[in-house]
Partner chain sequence: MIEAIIVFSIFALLLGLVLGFSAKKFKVKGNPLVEQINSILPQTQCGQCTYAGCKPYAEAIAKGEAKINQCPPGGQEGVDALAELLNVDTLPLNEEHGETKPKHVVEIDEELCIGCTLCIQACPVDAILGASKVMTTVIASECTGCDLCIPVCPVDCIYLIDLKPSMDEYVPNMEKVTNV
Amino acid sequence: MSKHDFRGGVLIENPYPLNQLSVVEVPPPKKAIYLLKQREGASAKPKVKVGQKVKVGQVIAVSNNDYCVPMHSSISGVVSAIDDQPIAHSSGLKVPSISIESDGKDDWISLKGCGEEVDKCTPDEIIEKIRNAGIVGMGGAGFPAHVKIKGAQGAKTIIINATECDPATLCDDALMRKYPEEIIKGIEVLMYACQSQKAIIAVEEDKVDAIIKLNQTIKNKNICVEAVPIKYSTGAEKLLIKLLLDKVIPTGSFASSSGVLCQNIATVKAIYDAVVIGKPLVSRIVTVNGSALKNPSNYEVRIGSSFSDIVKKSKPSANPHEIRVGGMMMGVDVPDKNYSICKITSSIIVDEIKIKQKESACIRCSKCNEVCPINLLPQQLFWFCKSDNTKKASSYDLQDCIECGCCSYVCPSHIPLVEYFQYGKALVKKELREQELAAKSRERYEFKEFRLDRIKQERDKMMAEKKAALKAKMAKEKDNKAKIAEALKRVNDKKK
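Mind pulling up that one chain's structure, the form predicted on its own?
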């Protein structure tokens, strides 16, 4: 039983338990498609051309933007296309991508890491290796790992998030069972890079086998495992920090400013690969689960592999399916399986199509308020977002909503509360953008007025100076004429 607990959250039993949590290694795909933009921010730029041969681990896209990491080929073969491909999202948005056809050889570049003696490299060199390996937060956010680590250098405590609170996603549990040594070594690398004093691995209390394996592997007294409640959503960063350290991260602030670094456990395994072995991020474990599958499982797959190919291995039914990516609770619905695995793809849920409950009027039962893990008032936020009252919604801390979906899950009226909150946040962003544009426009107008006024003042000053100079010239000429007249008069007087 966990000694930690928190207000709110919901207990959700896994509707699709797996018979075994082994990891199935999937051979390299015949074709891989790499999305060059996997989160908000800049896109990586292709470093290869169509027809070019590449090896596994070779850099195929780069960016000078610090918030964008390089992309590496996960197969050996030939670049077949550089075009736009859809991201796994209901919006249908397309982003730049690179397609590579496999040559079937799985030919790798030579790998060079720091080896087991990591202290041969400086912390800055380690952070640079993490960046060059293309590592991002693999829990779903996709934030560049090197940026987060660089900002947390000197942090006293590192929290390794292995909670995986989404009930249908089990990839991190499978990862801990298969790679406990690599995970612990990756944590030590992270502690050295940040010069941290302590690391806590947060694991849900029902993941008994994973906890045992990690504890058996740990030899460092500064690393420990803490069991946390199985309530959803324990894995939220700020909530986890409050739960384990009793620290509150203020709104708009980052954990690093409070001396804490939080990293997903799959990211830590990728850091081990990058720093110790020199292997870039070219694969990950993905949970394929759902009511429409005969053999749901965890697969270790190459980045760029097709959803369709991976789902086939779990033997889906012949009926029409509902596809959800990224988890049962916080994931997004997509229309089909025509997408590719990216660095933040943790799970693919394939369900039989169900009749969706219709949304009805709010009955003010306050269940949403009771389950909110960060003490917001979802009922009030719903009314404000629905009426486009962004000012009031912001005053009720709309931006603090982690979009966990607890409120939507318990709502007896089946109101998609999170969708309203996402809409409200988008509206706030739009208004802020419009305010920024208006401020810039006002600034340009004021500068133009200032410039015109300055030109007028300069012109007036110049004209005044010209007038004064002209008057002085005329006065001087008048004085000269008077002097000449006097001289002539004297000459004439002498002649007389």
Contents of the next structure:
Amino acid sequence: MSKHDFRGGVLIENPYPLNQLSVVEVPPPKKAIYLLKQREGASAKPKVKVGQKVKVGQVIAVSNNDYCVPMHSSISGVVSAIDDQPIAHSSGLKVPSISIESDGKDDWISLKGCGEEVDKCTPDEIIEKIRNAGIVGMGGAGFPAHVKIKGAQGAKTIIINATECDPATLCDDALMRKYPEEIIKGIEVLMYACQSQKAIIAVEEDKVDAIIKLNQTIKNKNICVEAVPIKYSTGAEKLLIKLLLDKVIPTGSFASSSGVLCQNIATVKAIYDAVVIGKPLVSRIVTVNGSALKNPSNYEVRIGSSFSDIVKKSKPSANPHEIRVGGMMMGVDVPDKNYSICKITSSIIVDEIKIKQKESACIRCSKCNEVCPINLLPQQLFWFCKSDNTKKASSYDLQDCIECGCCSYVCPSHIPLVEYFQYGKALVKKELREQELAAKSRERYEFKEFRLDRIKQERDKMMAEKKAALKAKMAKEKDNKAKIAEALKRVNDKKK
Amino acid sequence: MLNEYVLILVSTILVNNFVLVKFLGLCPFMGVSKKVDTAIGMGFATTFVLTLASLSSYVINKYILVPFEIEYLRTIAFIVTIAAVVGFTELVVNKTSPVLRQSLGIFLPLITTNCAVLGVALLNVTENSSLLASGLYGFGAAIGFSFVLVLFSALREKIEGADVPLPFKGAPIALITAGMMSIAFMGFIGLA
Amino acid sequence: MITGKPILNTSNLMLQVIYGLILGVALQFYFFGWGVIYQITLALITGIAAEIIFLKIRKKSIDVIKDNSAALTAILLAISIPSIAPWWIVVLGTSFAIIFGKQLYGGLGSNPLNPAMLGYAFLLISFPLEMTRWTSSFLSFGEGLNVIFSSINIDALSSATRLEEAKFALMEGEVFNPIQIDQTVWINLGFLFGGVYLFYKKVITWQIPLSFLAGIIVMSALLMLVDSDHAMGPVFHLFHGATMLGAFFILTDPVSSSTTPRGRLIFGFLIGILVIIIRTYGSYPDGVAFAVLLLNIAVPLIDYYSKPKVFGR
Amino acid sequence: MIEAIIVFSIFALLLGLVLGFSAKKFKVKGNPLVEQINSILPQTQCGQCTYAGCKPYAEAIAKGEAKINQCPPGGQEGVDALAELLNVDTLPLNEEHGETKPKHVVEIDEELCIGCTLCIQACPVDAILGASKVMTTVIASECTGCDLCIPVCPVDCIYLIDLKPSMDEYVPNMEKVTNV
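Could you give the coordinates for the form predicted together with the partner chain, as opposed to the form predicted on its own above?
After this comes the whole thing, all chains and molecules, with the earlier chain placed first.
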């Protein structure tokens, strides 16, 4: 397998092994908050009003934008508020949200799926069902699943990503143990929807039980399980494709353009629910983990549940905590637990507060370059991002950074390199945005000038014409007057 | 013979570098070294001017000044020649690369007063070298100038991101760096 | 690929380099006596004091002194200068290296040139006499003190280095035996051993030392072929002068050397070539310091044009 | 003496001829500099620089009539960028022309608007829609925040709206990033 290995990467042992690997099912919460914008881009618009009664699985927000999927209620109850709530994003900003108070009944809408015989539906219908079920990539990026599938029609290979992509996150492992049949069926649905011939499930080689379970379940000879090395950042889509298929997806293009579709394994399970059963995405498995917890575990929770409720189940210590959402490597630090579970929340790490190592000067030892899976020069990028030199940073391919955090992890100077790169990237984006805006206003300004000029010219022309007409008229009148005068003169002469 | 020409080049580019060893042409060296792209452009322009100026001043010296015994007008004649060459270069640069003209700014016409250019022309005459030798001398001096200019500009681009103490920011640290480059170039002493 | 969290941090990295120097310094002490120790002590005191004073003036935290980089610079400079040089030489050189070479650029990580070599070149240019008087005999505790702190006539003690001897011999057309194991060879072997230790500890990468040594071998062999009157041959060059110290401890200063894998090969190789050229034809006996500084200047350009191929591009 | 003067004059004349000839041959039309300056300016068209828009200001800078520090929306960064382009020393932003305000747009209170269309005429980028005696509205995505419509409104019904920070436009704070 490893003959196609990509360069770089780090081997990280999970610092917080779980005591139990089974999934703990959490009953529906008393109150759920649904964030209508879970990733950058458009946000869904509420379709319900405050006070309205909703059932589980009812659509509560929609969007016209194809890159924005609908949101469903995960509990039955009454809409209690439509306002802005904080999101677990590095910006710490609030986004539009809908809050629903439970009536304690867990009343579902009636579910209507295609059933086990998927080929009764056309691939387009399946894709539509996936969209309507509100499914996004559940590994962390949250890219709408239906867009990806639509773009990968006729893809030769489908890769099911079950590599977790983070040492402390184990939700995919738990999912594979609990729902092997659903996953395999989901893969078949996906293969049918894309008209693909082959699917590979990529599982880290230390998840032995999961591999055995999946292998026992697979009846289709076109689906196989591949054990991949437990090297961190293997889960990144393009790197996984390199590892499994020895294909390099060029910068700026999607895997689908090379005939590959890559989907997270939790997404596949959600696709099964949506297509076969007709159940929208209302729950997911979240790993709750960290040094401050007595009983870290995987929980199957409803979307919109609050962090603190779930963390409480893992018996956190009484001390203040450090909380990180979305994995120990690529996640974001958040100030408290006042957030709600999104579709992309794969893990919550609750740690005792550690003294953060202070950053010292970069000595360009190039350890970061050695581990960078993209072969960037983080030491150079750091220098230029730090001094806001976006032009230079871009010339060192800042945009290619996948923010995996390998460089920050090995840096002997404890420099939060990835954060610098996120800063640099945001700056580049801001500059681009401003340039675009300026170009647009400039165009409109020039058009207005042109328009005013045209109006002026037209008016001038009109005025000139009017003047000419008036002149002609006056001349005519003069002529007439002269004629009259002449006639009068003639009359007078005659009189004389 | 060939050996001699190689020696001229090595000497002008490295050992007796006009900027770092003879301290000529410091004005554009400090002025046009903020960005590598500009420095490369300036390097080309200076190379063109210097080579052409040293060749034409040789011709003027040999065929006008000496026959008519007006060597005492040498400096003026050379300055006029250089000004003409620079004017010509400016026109060419204007036409071919407006961006370069913009980034060179005032420093393009200022090549006229670049002491390295006049220095090369006058040194050639005092050393009584041949046409080819004076051309090579001018060319070598210009390559040496461009070479250190580009190196220096790349260094400055990097230093710009450094946390330099406030009183030393900008020109002071650049001058200090230039001095250090001078120290490094001392290593070539004795080579030619 | 790196397994687990690497234990090294920046100050530890510097400390490892200092450990690597121990054997070579011990050999220097064995041959030249207490002068070596005095120079190192003086340099350490001056270097750290200069850094602290500068940071105090800038009102910055003096915590960075713990990164050991000032100490390393001081030691490298001290072991490069003659052990019988007067005290003010090392004090002047170290303070110049720390202040002009490093702190004026904003401290560790920002200096474009190798501070120790900058200090050395500065001293060599300004005080050529003091900087080229070497000793070949062991100085006792008291002798060392006398030589360094009082300006007694030290001509009796001093002798030329083998590099200089070789140059004179070749100039005069005398027979010179390049293969002769003397003190410098032993010291070079000591630093070679220290370099292997650094490599084993993953403090340095192989590119710079190997390409530097390759540059030395290639260039000196080439000169043997075309200009055998002046050339001394690869074996002589490898084990004389500051070759091994340079290869493993000076060129490998990560801050001022090239940072890309390919760039490091170019960097080391060109320094090797320059060192031989300066040793053979230049006015100064050894060329490591100047060659390093010259290539330091070119590092930003080398780095930019030797970027590794980015995945997906 | 006479000889020297004659020789020198001929020599100078020859050089002059060469230059004159090449000036004709390498003639450039237009001034590419204006374009470059204009591309740095923020295109708010606010006229705070005392020129009628960004392009006239760019022309004035190119001619050397205006200083580079008269554009408040471009901020100090804009002045620095101009200084770099023109290879001159940078200047502090001239406060006389106003302060750099945070990014904003305007909104018309549609209840109060009397439909006088004065703002439509004042808007340099045609970002206000409406017709005589009907309600008028601002297309927020086209508004540059030049505020030129505010003083002309007879009923003072145009307000500044600060743009809400959005996740998509978030730039981390450098002080938060560094950990020294």
